[in-house]
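Shown next as C-alpha cells: one chain only, the form predicted alone.
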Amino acid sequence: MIIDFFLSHQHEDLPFVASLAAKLEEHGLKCWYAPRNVNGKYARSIANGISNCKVFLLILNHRSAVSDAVLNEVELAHNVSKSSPYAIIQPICTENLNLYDPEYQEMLYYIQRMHFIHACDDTVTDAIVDELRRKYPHLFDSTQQRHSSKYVVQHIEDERLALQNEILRRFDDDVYQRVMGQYSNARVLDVGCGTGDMLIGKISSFQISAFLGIDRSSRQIETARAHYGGDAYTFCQMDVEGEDFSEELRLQLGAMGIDSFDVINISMLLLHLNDPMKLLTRLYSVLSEDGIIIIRDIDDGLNFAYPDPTNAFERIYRMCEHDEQSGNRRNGRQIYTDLHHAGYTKIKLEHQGLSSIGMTLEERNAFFNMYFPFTLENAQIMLQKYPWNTDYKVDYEWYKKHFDNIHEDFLKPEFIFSLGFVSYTAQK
C-alpha cells in the first residue's frame, strides 16, 4: 500500500511525529511512523512502510544524527530513492546541528546536499505543513481527489460498490443469517455502510430494535436516509477516523436510548484505514457483552487464477498492491492479530476467497465487471497523478492493450478465479 509520509525518528521525539503525523492527517494524507503502525515483525514491517512512501521525512536533531536504527532507516531510504520515485529523503531538523562534527559524519553522507526544513523548535507548526506543501504540492492536491476514506474517488467506488454487493449477497449470507438469529430483537451498527444496501438487504427478513448506518461520504448516507431512514434505521455521517469518534458515536447512542449493539457489521473498511486496530478497539466498548462482530475484507495474497499462461493476472494483482485507490490489498491476513490485540476473542476464520466456480455466465461476467474495469481505470488515475513514473504508463498502456483478451478469458468455463475476500466474527 503506498502511503505519503514515513517519519523516521529516536523514540525520545515520538510526541513530536505523532503530533506532525495526526497534522498531516488532517489533509487527508497517509502517514506512517513506529510504533503506530508496525504490524507482525519489527524490522519488515519498517522496511515495506519505507518501500512503499513518497517522502521519508528524517526527524533529525542530536538524538536521532547518532541512532544506529534512524540511520538504517536512512540507508534503505537512500537504496530505495535511487531505483524509484519512492521515499524521497526530506529532513526535518528540529534543532541547531553542526552536522560536520565528526559524530555525524555517517548521517552527513547521506543528506549533504538536501535541503533541511528547519523547525524553531521541537514542538509542530503549521509553518512545517506548510513548508511541506510548497515542496510536495501534488501530494497535498491529489487528497482532494480521494474518497473520504482517504484512498478511493468517490464514483468510481459507488460503482464498483454496487457490483461487489451483488456479488458478495452469497459468498457469507450464511454468516450473517447465524448471527442475526441468535436475537430476538437486534440493535446493529454498520460501519462504512455507503447507501445501506449491502447489509439491509441481508438482515431485511430479522426484527431489529435499533439500526445505526455511518459512513464519512455525506452523498452516500443521504441516499440511505432517502431508501431506508425512519422507524428503526438510523444514518449519520462520522468519520472513523477522528479524534472525536467515540464521543460522536457515545453520543448518537445516547440519542437512540441504548448503550450497545448486538450486532457490528464492517465491510470492506478496514483496508482503506490508516490504523484499522485503532477502530476495533474503539468499538469494542460499545460491544454488548453477548454481542458480535462481523468483519468483511480482502487480501490479495489469496487470489488466484487459472490457467493463467502469461502471469496475466498475476501481473494485474501486483498492479493493485501499487494502487492508492484499492487501500492496502493485504488487509485481510492481519485482522485476526488486530481483534486479538484489540481485545476480542472467539475469533473466527468464516470464508476465505470468493470463486467463480458454479457461476453462470451472466454471473461471472459481473464478477468481472466488479473488480478488472476499475483496477483498469485505477491505472488510468495513477498514471495521470504520477506522469514521471515510467512503471505506471508501462503498466496501464499493458492492461489497455490486453484487457479485451483478459475479459474473454475470464469468461472461459474452464478458467477459474477466486478473489482473496475474508469474512471473520468474533466477541467480547
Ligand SMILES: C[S@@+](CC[C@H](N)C(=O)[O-])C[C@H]1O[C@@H](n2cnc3c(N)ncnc32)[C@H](O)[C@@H]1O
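Numbering follows the first chain given and starts at 1. Because the structure is predicted, anything quoted here is derived from the model rather than measured. Under this definition, the rigid core comprises the largest set of C-alpha atoms superposing within 1.5 Å between the forms. Compared with the form predicted together with the named molecule:
Relative to the superposed core, N378 undergoes a Cα shift smaller than 2 Å between these two forms. The two forms, fitted on the rigid core, differ between these two forms by less than 2 Å at the CA of F417. Superposed on the core, the two forms differ at R133: its CA moves 2 Å or more between these two forms.
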Given for the second form:
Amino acid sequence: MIIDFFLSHQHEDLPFVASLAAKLEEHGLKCWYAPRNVNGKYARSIANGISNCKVFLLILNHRSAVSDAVLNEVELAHNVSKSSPYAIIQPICTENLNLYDPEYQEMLYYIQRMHFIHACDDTVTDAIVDELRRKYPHLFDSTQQRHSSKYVVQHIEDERLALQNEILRRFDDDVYQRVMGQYSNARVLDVGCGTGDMLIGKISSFQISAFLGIDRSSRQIETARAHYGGDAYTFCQMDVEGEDFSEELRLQLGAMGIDSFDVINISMLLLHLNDPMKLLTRLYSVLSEDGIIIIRDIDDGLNFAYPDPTNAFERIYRMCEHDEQSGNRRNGRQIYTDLHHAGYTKIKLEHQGLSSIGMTLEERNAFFNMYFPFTLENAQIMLQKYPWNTDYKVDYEWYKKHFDNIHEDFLKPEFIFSLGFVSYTAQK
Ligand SMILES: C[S@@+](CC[C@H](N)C(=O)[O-])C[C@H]1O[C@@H](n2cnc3c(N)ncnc32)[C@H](O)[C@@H]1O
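Rather than the form predicted alone that you just supplied, could I have the structure of the form predicted together with the named molecule?
Now the complete complex, all chains and molecules, led by this one.
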C-alpha cells in the first residue's frame, strides 16, 4: 500500500507523532508510524512502510539523533530515495538544535542541506501542516482527487526520481538480463550488496537457487534481511578486506550447501577498496567453471562536459577526487588489468560512459541530480572535517556560488555530459 507520510521517531516522541498523524489524516492523508502500523515482523514491517512512503518525516531532536532505530530508518529512507520516487526525507525539529554538536554527527550525513520544518515547543500546530502542504502540495491535492475521482495524481517530483532510476537501469540492464538468462537456477553472490535493492530489483524475475548478499555494514545487512531475507536469500555481514574473508565466505558456502556461484556481482564497491585486485583474486575460487563476474564501477577521468569554457565541470571532478566519501574516483580504468592479473579471461568492457545524448529535458535534470548535488554535499563535508584547509573552503564557496549556473548550463540542449560509469564482465 502506498503511504503519504512515514513518521520516524524515538519512542518518547510518540504523543507528538500520534497527534501529527491525526491532523494529517484529517486531510485524508495516509500516515504510518510504529507501533500503530506494525503488522507481523517488526523490522520487515518498518522496511515495507519506508519503501512505500512518499515522504519520510523525521522527528528530529537530541533523542532521535542518537537512536539506532531512527538512524536505521533514515539510512533506509536515504537508500530508497536514491533509486526510487519514494521516501523523500523531511526533517521536523521539535527543539532548537545545533546540528554541529557531536551527537548529531551521524545524522548530519543524511540531512544536511535539507530544509527543516520547526516545531520548537513540541506541540503539533496547524503551521506544521500548512508548511507540509506548501512543500508537498501534490500529496494534499491528490487526496482531493482520491476522494473525488479515485485517481491518484503522480507528481512531477515522483517522475523525476523514477527517471533517475530508469536512466541507471538503461545503462547496463542488458548485461544483467543476458547473464542471468544463461542460467536456469542461478547461484548468485552480491558483494557489497548494500540494502540488496540494486541487484534484487534486476534479477527478481529469474529463478534463483541460492542468493548471498554480503556487506560490511551491519545496518545495511539488517535492512536487506528484513526486506528480502528468507527462502533462497541469505545476507551476511562480512568485510571483504578482512583477514579471514576467504575463510568466512567458504564457511558460508558450506552452510548454504553450495561450492561456488554462477554469477558474482560487484557494483560500486571496488572504488572503495584499498586493494581491489585482492578481492577479485579471492573471489576467483568461488566462481563456478562457467560462471560470470559482473562489475559496475566509475572513473571520473572518463567524464566529459562540453562546452565547459570556464572548466567548471573539470574543477568539480577534481574536487571529487579529493573527497574521502567518494572512494577512488579513477578506479574504473584499472579494472581490466586487475581482472587480468587475478586470472580471469574473456574480459569484456560492456559499457563505458553514461551520456546525456538523447535524454529529454526531464531526464537530463534527473541525470544532473544523480551526481552534482552529492558532490556539493561532499565538498561541504570535507570543509567541515578540515576547516583549516583553505583549498576546501575556496572550492566549496566557489561551488555553492556557481551551482545554479552549472545546473542551468547542464540543461541547455546543446550541452553534453558523459559520466564515467563502466561495466565489465569476465569469466574463469
Ligand atoms: C556505493 S554502495 C553500493 C551498493 C550496491 N552494490 C549498489 O550498487 O547500489 C557500496 C557498498 O559497499 C559496502 N562496502 C564498502 N566497503 C566494504 C568492505 N570492505 N566489505 C564489504 N562491504 C563493503 C558499503 O557498506 C556499501 O553498502
